[in-house]
Structures are given as C-alpha cells and as structure tokens.
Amino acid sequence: MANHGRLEGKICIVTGSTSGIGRGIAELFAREGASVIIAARREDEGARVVKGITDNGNVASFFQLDVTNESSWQGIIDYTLKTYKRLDVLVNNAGIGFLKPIVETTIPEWRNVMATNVESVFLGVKTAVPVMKLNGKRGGSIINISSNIVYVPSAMNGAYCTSKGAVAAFSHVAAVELAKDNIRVNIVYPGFVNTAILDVAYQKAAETGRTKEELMAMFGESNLVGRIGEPIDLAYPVLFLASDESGFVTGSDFVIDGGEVWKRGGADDALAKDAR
C-alpha cells in the first residue's frame, strides 16, 4: 500500500504488535512513513510481521520485549537509540485478560494482569521519557491503550477492568507531568474488537452452546454502529495521536467503541424519544 507520510521519519515503538490491535497500528504506522519497532515476546510472529511490512517497502524491525521487565525495557530503548538514533512515539498496547468471578480470582492471576497491563505502561513511560526529552521542542507522543470497560464494566472482569482504569489514571498524571517536556500522553479506550483477546469470551460462550458468530453479533448489537471493531478501526485514531496533527492534544480520552458507551448509557433511548 502507498505511503502517505503522516508519520514520515518518526521512530515508533508499538508493544504487543504481533497480532490484533497492536499489529494493525504497527502496519499502518509503517505505511505512513514511520520506522516501527515491533515489540513483543514471540520472535517467530514478530519476524512475520516485520517481513510483511518490509516486503511492502516500509521500515520495521523486531525486538523481543518482556513488558513486565525493566531491564527488557531498557534494552529496547538502547536498541532504538543505537539503530534509529531517537524515539518519537511509544504505543503501550500489550495487555491480557481473563474471565472469572472476583471471589475465584487468585493472587497470582491478579498480579499477572497488573504486571502486564499496568506496570508495563509505567515501565514504558519511565524508560522512554528520558530519550524523548532529547528531542527538545519536537517532543514525543505516548499513547496508552486502556478499554471502554472502564466506563461499562461487566461481571467476571475484575482484574482486567481494574488494570485498565489504572492505565487511564496513570496516563492523566503523566500528561500533566510531561507537558513541560513537550511529551504528549493520550488514552485510547477500545470497545469490542475482533482480536485474540475475545477468544476467552468465545470459549465461555461455547460452553453454553452459543457460536462465535452469535457472540460477535451480540457484541455488535451493544453499540450504535452495529458491529464489532477491526484493528484498523483503532489504528487510525492512534495514528492521529502519534502524528503532528494532534500537537494540541494531551491528557485526552478517546473512546473508540462504535458508540457502545453512549448506547449503554441510554442515549439511544433518548434519541428515539426525541424522534417520536
């Protein structure tokens, strides 16, 4: 696909980018002129993503990153400086979740989600900011991926929902703290997106006799658009936040969920009454 240049010359790290939303973001960034570091644990899948990007004439490389490990984070920052000389954009996308009632959730399960979803964002910001400060007035952009579950919580998502709320709160503090360094921090809240993280829900549905297609349709009915999202639906808003087009945007919340929060808040009923 053609390179349109909205991120021309920018150096970007995208975590959890071997599949799903992260992969969609990384591929779009590369098409828009960025040099993208695919940051994830799975080297074989990372190599495939890199090949797909470079075969299209764009720039990408892979770094095997454990987002829960500070030394691993320092490693990717050092690699980025050595390879590309600077860092402009960090997308903290990596995340995990599971479905289980609160009283059945174990401490190891809880801590694993917090380490992967929350501590990873803290470590990413902590290690990336000193490098972004070197950009001077050009600054940098950090985009942290939360979830619309913060606004529309559901049963059996205690750990995941809590972790994503923490990501949002931390990001707001970071936006205030880093503004003086010309580093912008924004938060994206996806709704239901067709990625592997929904496999847990599909497995639970199968236990009750429902098919994946039926569950996808149900998820789609929960929002105003009438379908679940695809990774590209998230990638374009993140592209805006990574680009210079969003130079006046920081500390902001972007709910990208097809209007699920709006619909479940009763807005559709109010609109229907107005129409009548």
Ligand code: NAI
Second form
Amino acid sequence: MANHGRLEGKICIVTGSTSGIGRGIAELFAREGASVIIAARREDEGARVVKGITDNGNVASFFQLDVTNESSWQGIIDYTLKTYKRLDVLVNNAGIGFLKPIVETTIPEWRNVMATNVESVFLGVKTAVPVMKLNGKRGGSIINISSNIVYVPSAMNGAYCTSKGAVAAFSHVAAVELAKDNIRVNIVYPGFVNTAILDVAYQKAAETGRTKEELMAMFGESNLVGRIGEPIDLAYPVLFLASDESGFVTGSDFVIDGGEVWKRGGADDALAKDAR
Ligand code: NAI
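Please give the other form, namely the form predicted in complex with the ligand, since only the form predicted alone has been shown so far.
Full assembly next; the chain just shown is listed first.
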C-alpha cells in the first residue's frame, strides 16, 4: 500500500496494538512514516507485529505496557524520550469488553472494567502530557477510543458503556485543559468491528443457539453500510486525527460505525434485546 508520509517523523504510542483495531492503527501509522511504539502486554505478539512493520522497511518497537499501572506508563514514557527524544501522538486504544446484567455485576468486575478502560486513559494522558508539552508549538495529538455504545446503549453493558462514556467526558475536559499547550484531544467511537473483543458476544450468542456467523451478519445489518467494520476502517480516521491535517480539530467526537447510530436510533431497533 502507498505511503503518503502523512505522519512522517512523528513518534506515536498506540496501546493495545498487538491485536484488532490497535494493530490496524499501528501498522497504518508506520506505513505513513511514523515511528510506532507497540504498547501492549504480550511480548511474543508484540515482536510479531514489530517484525511485520520493520520487514516492510518501516519503524516500530515494542514496549511492554499494562495500561492499568502507573509505573508501567512512566516506563514507556521514559523509554520513548530516551529512544526517540520526544512524543507526538498517543492513541489510548487498549480496552476490554464486559457483558453482564447490572444486578449480576460484582464490584471487582466493575472496577476491573473501569481500571482497564478509564483509569488507563487518565494515566496515559497524565504521564504523556508533560513530555508532549516539550514540543512547544508543534504540540501533540491524543486520540481516545470510546465506543458508539455511548450513543446506542444495549442491555448487559452497564459497566462497559459507563466506562466508554467516562472516556468521552474525560477527553472533552482534556481537550479544554490542554489546548494552551497545543495538545489536541479527540474521541473515536467505533461500532461493531471484527476483532477479538466480540468473542464474548459470540460466546453469549452460542448459549442461545446462534452461531458466530449469524451474529456477524446481524452486526452488519445493524448499520447503514451493511457490514461489520474492519480495523482499517478505524485506522484511517485515527490517522487523520494523529496527523497535522486535523490541526483545527480538538474536543471532537468521531462516530465510526457504518451509520449504526442512525439505523438503530429508530423504533425498528431489531437489536435492542441483543447484547453486545
Ligand atoms: P482487541 O481485544 O483485539 O484489542 C484490545 C487490546 O487491548 C488487546 O490487545 C488487549 O490485550 C489490550 N489490553 C487489554 N487490557 C490491557 C491492559 N491492562 N494493558 C495493556 N493492554 C491491554 O479488541 P479491539 O476491538 O481491537 O479493541 C480496541 C478498542 O476498541 C477497545 O478500547 C474497545 O473497547 C474499542 N471498541 C471496539 C469495538 C469492536 O466492536 N471491536 C466497538 C467499540 C469500541
């Protein structure tokens, strides 16, 4: 695929980038000239993703990051400064799905979802911003991955939906607070995307006799485009937000869901009873 140099010279951290959407983002960023830090827990998978990128002549390295851990975050920021001398872009992508009725959700389960999906974003911004500030006028770009579930809530998503709503609220505040430092903060809300995070939904569907293929087809029917998303569908909008092309964009909401918000918003919401 062509390299247009849209991120030429930029140093970018992408969390949870050994799989799914994060991997798609990291690979596209690298193709567009960025030096990408694959920030994830699994070292073997990380090495595989880095090899794929460097074999194509592009730049990436792996750093083992647990997004729930503050000293782990300080570690990756120190590593980035030492190795690449600065940080331009942070994509807070890592997250977990969780599917349970509200009354059955335990406090440890609730807190785990909040720690992984919300505290992670807070810690990422808190540790990255002091380094991004050193860029002066060049500034930086932070992209936080929420979910379109914030706009189209469905049953059994109490903890998950709340966590993604918190990501959005936090990001709006961060955009206001960091504008003076030339740091832009934007939010991306994916719809159904074909990644491992949907495995839990497939397992639930199996309990009621539905196959993965049937559920995937339903996910496709839930939006106006008529298919489930792929990681690259999310990677391109995130690329725009990471690049200088989006210099006039901050605090903004990007729902990338094939138009699911519009289709499911109506009275014919066929999926209303189906959990994600
Ligand atoms: P995925 O499961 O492939 O990716 C999530 C990644 O986050 C995994 O690599 C996982 O290991 C990593 N991760 C989880 N906990 C972590 C931790 N403590 N430290 C470091 N890494 C950790 O799934 P996907 O879909 O690529 O998810 C990416 C983001 O997109 C998530 O924030 C998810 O909530 C969001 N999203 C995904 C949707 C979908 O349908 N696939 C829909 C809406 C939002």
